[in-house]
Amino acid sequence: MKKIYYILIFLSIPILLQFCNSNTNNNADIIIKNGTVVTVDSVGNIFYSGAVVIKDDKIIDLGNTDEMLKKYSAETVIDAKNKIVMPGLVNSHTHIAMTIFRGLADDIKLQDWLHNYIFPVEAEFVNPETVKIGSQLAMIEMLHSGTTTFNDMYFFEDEVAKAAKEIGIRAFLCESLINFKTPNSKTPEEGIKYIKMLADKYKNDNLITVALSVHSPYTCSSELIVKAKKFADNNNLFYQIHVAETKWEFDTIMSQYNLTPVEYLDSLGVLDDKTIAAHCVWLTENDIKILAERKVGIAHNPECNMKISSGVAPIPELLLAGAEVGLGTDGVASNNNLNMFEEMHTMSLLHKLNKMNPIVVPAETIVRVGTIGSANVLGMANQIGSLEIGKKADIIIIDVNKANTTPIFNVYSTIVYSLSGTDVNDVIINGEIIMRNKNILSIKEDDVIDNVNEIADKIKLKHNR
């Protein structure tokens, strides 16, 4: 009897192990496979005949792809052959809103531009509907150019996250403050009430990461910049502010106080690792030395520097030093476009002409610097910036079987100097897929550059634009 019975233990071994394996093999949600994946992790490892694996909201695995298919399975699965797989591209700083205002003040002095142009019809045209509807338009344009991840800094923000939710994208919004009345609150002091229902009501959100934004040291006073701050402090959010970004800014705070715009927030005590600091173009060595110090965050915008002429950024020196820096587009009413593949471009080129130096800030930084360091720039970098086990699944897939990035001697240039936005083929966001083939899925695209066009068209009416 007990001869059977081992028998019977012995035939079934088999059977068990199929049913274990057939366990282990249905247990992830998304498997992309067979494409070149360029992690951007600590060490930047690539796979060149690559997998993901995602489970939920998560990456559970990475590497060869025989590999991963052999330790999982999904319902969906992606062929990335002749594809870059990569982290999705992080906008660290913008104001997306702005699409309603493309084009509508080009080629003009930045004092001008804000005084003159935007802020007067930003006070008539800038209302819940019309952020939304421009929310929309720049959350289409970023995913087709592989943006997963941007942050905002304007008005209405809450109409700015509940687009976000229902395209789904991941966004890091700064409900701006000033020290003058805005098209959403007619005081800072109403502002700050604002910020605080919109923390409220995102706290934990798997989306949305609510902050504040003080404009700048030129329109806010030190009392409201420090109250700010103490506010974001008190509150566990990240505080962003435009800081140096003009000789016309640095000459004026140089000429108020005897400091460097960047001296002058130190004094206040603003400056610390969750504080983003836009621009950063005018800067001394002591700057420079705070700025690495402190940890603050530098949002570089070369694109929208060059346009406006405000100077180059020492991205070098800052990186030298260890400063933490990430890349941004600003809004598209000073760039004129969100494409981040064309920013890490024209990144790279700047400096190089700048420096006259070509080995100054190589691809494989430029890459880094539009997610990772983006990434870390926000605070997020524990969760999306680079492809690794545990992280956000917020992922691109780019097409490169094309002739304007064929062949591929290095992945690096191939993805600075020869990519362009429009070559992204899908994009995965918190593990779900929101565009596929080139198609977003969660809205109707007709539908809201209509939407827009009325908008246009009323502020042409109005301005004899």
Given for the second form:
Protein chains: 2
Amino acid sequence: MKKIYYILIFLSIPILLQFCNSNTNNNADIIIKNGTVVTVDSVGNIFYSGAVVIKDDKIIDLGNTDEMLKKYSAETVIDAKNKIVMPGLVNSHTHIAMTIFRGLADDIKLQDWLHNYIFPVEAEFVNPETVKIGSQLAMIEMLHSGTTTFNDMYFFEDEVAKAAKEIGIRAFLCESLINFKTPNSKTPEEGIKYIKMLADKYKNDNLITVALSVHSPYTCSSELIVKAKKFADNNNLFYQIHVAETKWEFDTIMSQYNLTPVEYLDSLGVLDDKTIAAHCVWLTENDIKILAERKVGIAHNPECNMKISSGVAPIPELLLAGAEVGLGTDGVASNNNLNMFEEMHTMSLLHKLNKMNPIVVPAETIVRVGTIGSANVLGMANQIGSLEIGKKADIIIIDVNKANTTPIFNVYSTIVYSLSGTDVNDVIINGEIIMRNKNILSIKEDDVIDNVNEIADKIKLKHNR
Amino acid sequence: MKKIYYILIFLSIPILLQFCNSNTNNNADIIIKNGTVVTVDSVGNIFYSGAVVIKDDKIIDLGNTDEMLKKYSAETVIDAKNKIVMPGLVNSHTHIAMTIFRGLADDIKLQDWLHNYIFPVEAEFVNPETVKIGSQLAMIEMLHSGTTTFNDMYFFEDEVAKAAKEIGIRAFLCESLINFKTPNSKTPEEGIKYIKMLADKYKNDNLITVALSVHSPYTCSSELIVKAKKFADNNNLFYQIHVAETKWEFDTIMSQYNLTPVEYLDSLGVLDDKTIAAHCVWLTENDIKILAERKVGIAHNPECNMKISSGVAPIPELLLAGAEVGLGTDGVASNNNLNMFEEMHTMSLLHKLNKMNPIVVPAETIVRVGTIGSANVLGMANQIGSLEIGKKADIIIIDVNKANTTPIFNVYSTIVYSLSGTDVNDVIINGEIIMRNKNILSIKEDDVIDNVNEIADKIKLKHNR
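Mind giving me the form predicted in complex with another copy of the chain, seeing as the form predicted alone was just shown?
Entire complex below, previous chain first.
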């Protein structure tokens, strides 16, 4: 019998060795070390000399650097000394291909902007090729300013998907339906077929999530609004709509249905936790209650709402009511950039002024809205929006060894009030290094800039600008 | 007699040759070529393939590149292809040494901020050494974001002057008087002596302008307000004061004198074209009329006014009344950065929202306020604030061959709505190249950052932050 014991012990040695080894020298793919790691987890953990450990597309561990370096080794080690390491920002509402129209028409009224500028140039210049090029430019801009996931609402979303996969950025793509001809479809039915094709094509894709959108309560019929929601539900897709953006919209829907835009959509049964409502500026107390109860995702776009004078969304009230709030830039034709750091800064200033109270939406709340809040709006909070074990490795590293970020008394203050988006140094998405030392590795930036300038030259020639 | 004519002709040949030469190949010091030159002159000239010619500290010519290169040569030629060339921004109100307190206390009420945070740390940590270091950091930050002149209101301004001259930035320096002990003087009388010393020391300096400030109508007695103005007038100095920043101040002065803060100061006879009024948030129609008639310079600080919930200055009304309006950042303890591009952007969004009208303060107006408007407030519009022949060569060159500034349909839109301050590539002040390809040539940035971090560590240690 003793012999058998010895043999068993002998045989178990390699297994024991492997076990010990796994505790002292686990192999990872990337270790980010020595950074100020702002996790944005549920209790707001910050590791001041922190490390994040990545294997494949996921975060497998994080904590103090010394501890992590004892447990793990990796071929790629990024030193984040004097840098902030945080989850990539999530842009919960934009129209990215509209970069080709950046600055085309500013300082004018909304109806003038839409009917005399945007609709005519869209009809003429929006096609698969321009959407691809405009989207590439937008992705470059977003990466440089720390956005790793965006929610796009536009046309030809297959082109956006292809560009996103080439560049390596995470994309939530809503092909847009409306009750008139779009650049991509003669009828909403054609649009729905296109969305079905996209949903099948990108099922289980590691970067692309397909969804759909209907434009707004005032441009889409009740029938289309309901039909599109049923299609979305049947295909397990998220559903996005512009809601209560302007007083004009509020008054129009009110006079038509004797219901607020939110009440009207609720009466159609389309408000639930898989619906994203962009803007939500003109809300009643009852609307806030409905949005919170239905767990609708709210995409707040402060800069666009200010620039085209739409008004101020009641974000402090929505947060208080427990509503799900994320942050977006809207399209650059009305912003005019995709810089989410700037958007966070403006969001904070706007609500402090609007409430005449400097305490509302403090810096940490703003950071939460721009990361995990937006992720939640997109139904992706279990995958992205914070640095936690098991989540996707969507991480940005920001250089704060600069005059404008010195000194640091409170890291959330630095992020919201002092940083420029352009201080972002490195971007990792899905475990891949996409930008390193401000260089995007997956696309030639200058070529894209040249391509967009060519499109712009054609627009200028045609429209005498 | 004929002989004399021949001799005279012979003698005049060299002079004639020199004259011809000067028209075809004048020597300059620096030529900036191939840029989009935004002059901000009185008619808003833009040269799309433009050049600026600099000799000594001045702009001696500007226009189309081909024409300028025919007329001038220079040892230093800067190619500004794909770049915007414009006057350096002028920050018309700030407290630059307060960079050492950046982010110390955010998201709290003004009185809490002042009495529990700022006043105690100022009493303890503001001295000649920290003012010098904090000012150096601020100057680095300002240069990187395109500011070439700033109006500082603080203490130990001699230290700021020395730092400014070392770095090569233009400074308008207001030593601050108040009715209690300051870090620099036990009494206002001591402060006035110090200002007299500064005014003598920097008389006719090529970078430094000495002025004075009294803190506000609520912290200074009528006697001090009047006495300081008389001293300023006798010494030909500008005079700065915080005016009508908060509703609390408006109500306090109103209850004390039955006059608005502006009416009160007017009754003391201190409002004229050599007075700078910072903030001017709480104004009546009559106040606006007084400020415009007296040609008082108004320093608008939109981000600070939003962040500490002071309110919205009636800038569109002031501009309409013909008042002189400039732009400022205020100190970073309440902003939290010195980025004038960001400030221009916020200024535009704020007033469009406040008036619910996207037409107000269009991009070109904003650029004028941030340059020639601020220069006017400081009484320096004949020297700086626009690119014109005979003016000082204070020029910034901004890289716009970037995703966030592509395409360009309207260059003012690009400057106000799309740019980041950090896109500034080169800075020339007084004809000297101070920053080239984002490197400041006159100071080691990392050393200054380290020095500020040391001060911050002491503050943290003492105040448990």
